[in-house]
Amino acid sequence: MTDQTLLVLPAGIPWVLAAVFALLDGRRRWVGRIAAVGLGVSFVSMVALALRVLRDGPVEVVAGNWPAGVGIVLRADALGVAFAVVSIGVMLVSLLYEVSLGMRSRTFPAVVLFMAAGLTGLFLTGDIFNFYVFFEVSVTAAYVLTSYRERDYQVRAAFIFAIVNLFGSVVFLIAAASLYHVTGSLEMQTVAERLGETSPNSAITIAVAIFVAFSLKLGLFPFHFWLPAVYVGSHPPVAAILSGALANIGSYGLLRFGGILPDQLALGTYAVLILGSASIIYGALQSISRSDVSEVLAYSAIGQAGYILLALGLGGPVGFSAAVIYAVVNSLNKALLFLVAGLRGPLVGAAFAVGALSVAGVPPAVGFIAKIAVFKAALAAGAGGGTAGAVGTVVFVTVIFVGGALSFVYMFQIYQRVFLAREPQGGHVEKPSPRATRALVGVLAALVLVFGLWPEPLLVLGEEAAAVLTGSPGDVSGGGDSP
């Protein structure tokens, strides 16, 4: 199979399937199953592409053989495929989960496929304008998903989600237009090369707009105000998709554009570090104060995103690698926990415990590896005498440990309330969830443990993605030295 075919398949399959399934009734079980098979094929092709990229380097193709700068540029590098694989994987598990429960809407399979198409294109594009187009496709599909089952509170959550994300989209569009104005191009490599020749004030303003847009998508403090209502009001597989796949737009955007705007990221390092630390502590404290499992997980998402921002602010190869590793692990954790929260029956509590230990950073779950990576980034920044310094290193290491300890507290609280202290009300015992759904979360929990016991593939992926951002040979979007 040629490199071009490997690159086009993961992006093309969801588009074709989404167009076909938009005409079918997704409530029919066979429709959902075929959609899941198609998304599974896309996922397998994405894994094959990731292996090819990690082995031989980036793959690039211009759609329709148009000249570069005119046609749609698809480009797969280690950073893009890392986010694409985990996002499509989370969506596949969530779709299978809903198929096994029985779908309530005819549009659900098609909407999931449209989002998969948008996310795949976003992670595999080398052009900022196409990034925005795929960005909008993904978010538009998310608007529909948040109102799934059409209950009053879900419709209200969908409205909040639409308004906030529309604002974020407008801010990013303004930033993209400004980049074109000051550089004369929207191709990521060219933009990164020409930004050094532009006015520092213009570049800083653009960087701030991009940071605000993606912080809104990720739900970082203080841009988090929309997130709890949306996550709490969403159906479990929808919440898993929003937190484990769609939120990766924010993580990926901050990392990708941090590589394109390295000097501006360096200037804003302290603000990034402060906001990351504030998100960690705020999310954890809010989670401890909540009793509903969905609310706990929603505020936990805010705190866990803070580790990604903290690693980004620490910068350098170690910091960028930690940010990628934590983003991937956080996607797995949130998908597992949101899916488990809607289930009952044997082994469900064990699966939740695995996810809880991973969020808290307790071995052998993979969350331990992610927190160690951020811990190493803080030490490396301090040892280099740069961003953190001795005092800063102590502060950030303390934040990491305190955040982990608070995570353990709120995860233990919710486990105790939901799985240990549950008593039948009026003699009624809840009916176990379908075996297929419990099997799915069991596989996801096993994966969290496997990567915790065998983290080498994840570490290699993080290192290769960091090399893209620090401008190693073969990179097109790294903008130079790290902070």
Contents of the next structure:
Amino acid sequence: MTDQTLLVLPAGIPWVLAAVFALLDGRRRWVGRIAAVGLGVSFVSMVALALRVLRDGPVEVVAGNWPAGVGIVLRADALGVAFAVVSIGVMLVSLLYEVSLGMRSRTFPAVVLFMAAGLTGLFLTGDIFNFYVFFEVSVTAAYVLTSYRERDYQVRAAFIFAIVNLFGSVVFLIAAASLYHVTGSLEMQTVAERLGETSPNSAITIAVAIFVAFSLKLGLFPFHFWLPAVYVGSHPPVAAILSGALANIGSYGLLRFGGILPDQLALGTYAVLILGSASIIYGALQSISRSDVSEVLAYSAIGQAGYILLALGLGGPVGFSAAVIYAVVNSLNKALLFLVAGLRGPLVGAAFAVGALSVAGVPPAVGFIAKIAVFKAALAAGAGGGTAGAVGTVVFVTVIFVGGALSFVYMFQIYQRVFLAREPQGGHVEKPSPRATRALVGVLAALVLVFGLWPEPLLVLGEEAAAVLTGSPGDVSGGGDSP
Amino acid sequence: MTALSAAFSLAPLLPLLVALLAAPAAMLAGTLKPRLAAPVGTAFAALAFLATAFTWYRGGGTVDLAWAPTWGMRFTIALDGLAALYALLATGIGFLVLAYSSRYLPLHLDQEGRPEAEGARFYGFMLLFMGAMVGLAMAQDLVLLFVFWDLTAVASYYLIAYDRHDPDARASALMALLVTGITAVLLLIGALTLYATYGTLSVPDLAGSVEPGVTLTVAGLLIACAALAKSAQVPFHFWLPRAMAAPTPVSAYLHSAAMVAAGVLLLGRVYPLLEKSQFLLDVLLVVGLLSISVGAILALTRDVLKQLLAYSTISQYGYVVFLYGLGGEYGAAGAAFYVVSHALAKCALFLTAGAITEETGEDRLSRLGGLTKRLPLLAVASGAAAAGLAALPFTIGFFKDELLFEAALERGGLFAALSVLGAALTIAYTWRFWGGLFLGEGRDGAGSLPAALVWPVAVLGGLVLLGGLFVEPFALLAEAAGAASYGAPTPIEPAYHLDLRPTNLMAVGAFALGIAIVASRPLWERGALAVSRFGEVLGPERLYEWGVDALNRLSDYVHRAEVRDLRSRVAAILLPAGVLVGAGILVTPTVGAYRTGEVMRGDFPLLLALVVVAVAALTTTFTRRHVTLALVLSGAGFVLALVYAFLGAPEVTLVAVLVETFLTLLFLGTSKLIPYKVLHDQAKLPLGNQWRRVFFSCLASLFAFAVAWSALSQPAAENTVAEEHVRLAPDAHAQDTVSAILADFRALDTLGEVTVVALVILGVATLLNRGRLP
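What about the form predicted in complex with the partner chain, after the form predicted alone?
Everything in the complex follows now, all chains and molecules, and the chain you saw is the first one.
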């Protein structure tokens, strides 16, 4: 299979299937199953593409065989495939979850497939406006998904979600237009090259607009105000998709545009670090006394996003790879926890416990790898930095430690209240969820443990993705030297 | 041949493999048939013990495999002396405790009316605990060590919360998890700090390269904190007495060979690093002394059997920490010996407490006594164990104190005196425990304890006596362990000497003082109770509870401050966005960055149009009626379309007019569909905080204005891609450039936007039909 085909397949399959399935009734069992198989094939091809990229370096195609920049450049590099694999994986599990429980909405499979196509395209494009288009496809699918269940408060939450996120889209569009104005190109690498000649002032305002747009998507403090309402009202697989797949747009966007605007990122380091730290503490603090599982998870998501931002601000190869690793691990955690939150029966509590341990950073769950990554980033930031560096290291290590300690408190308070105390004690037993659904979250929990015990693939992925951003030799394909 | 030698080089893995396989094996057996879990688990514990002993007999060895090379993490395990000692304790005592549990647990479950099947969970976690301890003992890589370290925390969490219907058990488990789990992160930070400086996580390599200095002191303190919390040392000790909510075999195991022992195991493991800093050793010394005294005094005041034993454990591990703090070869080997002799005695005493509570249904000293006649064998066996704990001659315990006195003497008179006082206190509370149970008036009649609740105690008591007679095997093990910590041979020669050497005098002094303390109870009892009361009011446990409570209240408080309604949610995003742009402008040079250009005569119509748009936009902010609002908005839109026309973009103008027409119709149509009353009520918004809204709006406008102005002040880039598009349009067989862009150059975008429209239609249709599309 040629590289070009491999690059097109992951987004192409769900896109075509989605167009067909929009016309069919998703509640029919076979429709859901075929959709899941289609998304499965897309996932497999995505993994194959990821392996190819990790082995041979980035894969690039220009749509319509035009010169790069004239036509839209599609480029799969380690950073993009890392996010694409985990996002599609989370969506696949969520779709299977809904299939195994019995689909209650006609449009669910089609919308999930549309979102998968949008997300894959977004992670694999090398063109800023094309990025915006795929971004719109994904978030529009998300607007439809959040109104999936029809209770009034859910529709109200969906409305809040749509309004606030449309605002974010407009902000990003302003930034994209400005970037085109000052560089005359939409192709990411060309934009990055030409930005050096722009006045620092306009570059920084553009950078801030981009930062605001993606922070909003990721749900960072203080841009998070849409998030709790939406996650709490959502159906478990929808919440899992929003938190485990859609939110990746935010972390990916921050990283990708951080790579395009490195000088501006350096200039805004303090703001990024402060907001990241504030997010960690604020999210964790909010989570502690929440009594509903999904509410705890929603606020926890704000705190976890803070770690990603903190790692981004700490920067350098160690910081960027920490941000990627943290984002991937957080997706897995959130998908597992949101899906488990909707289930009852044997082993459900155990699966939740695995997720809780992972969020708290307790081995052998994979979360501890992510915690090590950010600790390393904080320690590396201080190396060779004199007194200021040492103070910075102490401050950030403390923030990460305190955030982790608080996550211990909130994850296990809610675990004890909801899962440990409620497991059947003879007498009254709640009706357990279907076995297939429980097995599915069991597989996800096992995955969280496996990557904790064998973290090497994750570390390599993080390292390669960071190399894309720092432009270390051997990993940047010349976007310019393609025909 | 090579395969065989390869297999041999992996031989040190054997104990770990067997120990780690035990938990799944017992779980599986228990799932198949609940009754099988106990024998399978016990057998696996015995196997693990034999595997450890066999491998140690064969000379131990090291296995070093790549684990996560990107981060320099290695799977390095070694069966050195220290590992052998703790692994033998974990598996050997594990075996006895599990054998005891095979009878105890069915009784326990039966009393609580729980099904027998729940036993599998117990054995699973007990054996996981054992496997984790073996791994912890053998791990040489600090991150690998951290993995096993937290695994013991997880296992203990589930074991303490084993009676999970009991709120007290759950709260205790949470406390144990929080205290040991959060401090474990300090171990991780310490390890990573060392890695950042020395580039290795392997303890032996670090021992070779670490230099005294700030890095070592900080990393050592962090690691020691984790170890001290795990070993329930002051001020982290409070979780241990609470952990007594667990079933008794769990407590026995936790105190003697697992969890609490893990802390001093870590100290022994990183001792080569700690000993390079006198400051760190002094910290250990102080913490050890504090724990010895706090634990002992509180043990003298407790009435509940297991509570008394728990405080005794705190005190006893205080000795171990104290010994490490004293340093030197006697310190390292003495600490290892102390752990063994304490483990045997303490485990026996816990099992005794469990058996007696099973027999009598009582768990308080004040309601027990005179049990010798009813339970003679138990009385003798636990008597031997108690004698061992109290360090009487002809028990293994005598030598632990001998080593303690020798190490203390090396450091000077003050420490010698303190250790004599400590030994006396130990004698006092041990007497209180054993004497309180077995002496005095009691009812006659044969006891009805099953044999499995007695013989493990007898075995342990026998071992305590055996160690008093043949101390060599234990001494050799402790020497090997000491050598692993100390980095050089640590010869110890525990023996009886019938002379007036200082250690003997100290022992005699301790006995005398101990008897005096027992006899003078009325004199000091109120004082001890006052200390206990003080700890309850101002101690760290209070601090913990206050902290958790305060966090929850703070969380409630912050949550109430979160915004709720849509307007505030949007405003709350506009505010930081505006502030950030302002900050961005402040940190960059603005001279020449904002330009206005020149206004020509021909621009006046354009300016007029823009002014109209601005006025319309302002008008929206104080328009109340929805219809008016729609008209004002569309007015702004149409004039903007006019602006495009001025700028010579007819296509865009056409599109804009079309869009505006649709939007206006849509707004008007929608407001017709909504009942008048609803619209009317919604229009009457409260006017409170108007200035705040004005402020937010202005800030947001400034934000958008600044971004647009600063970008537009830049000269448009040269050689834009648009020129390429114009040049290449004929190649795309297009009549005009816009078509070429839409249908060819950027066809993917067009397709994407079509998809967006399709999705929106799908979503709107779903909403309109409340999710019930045909």
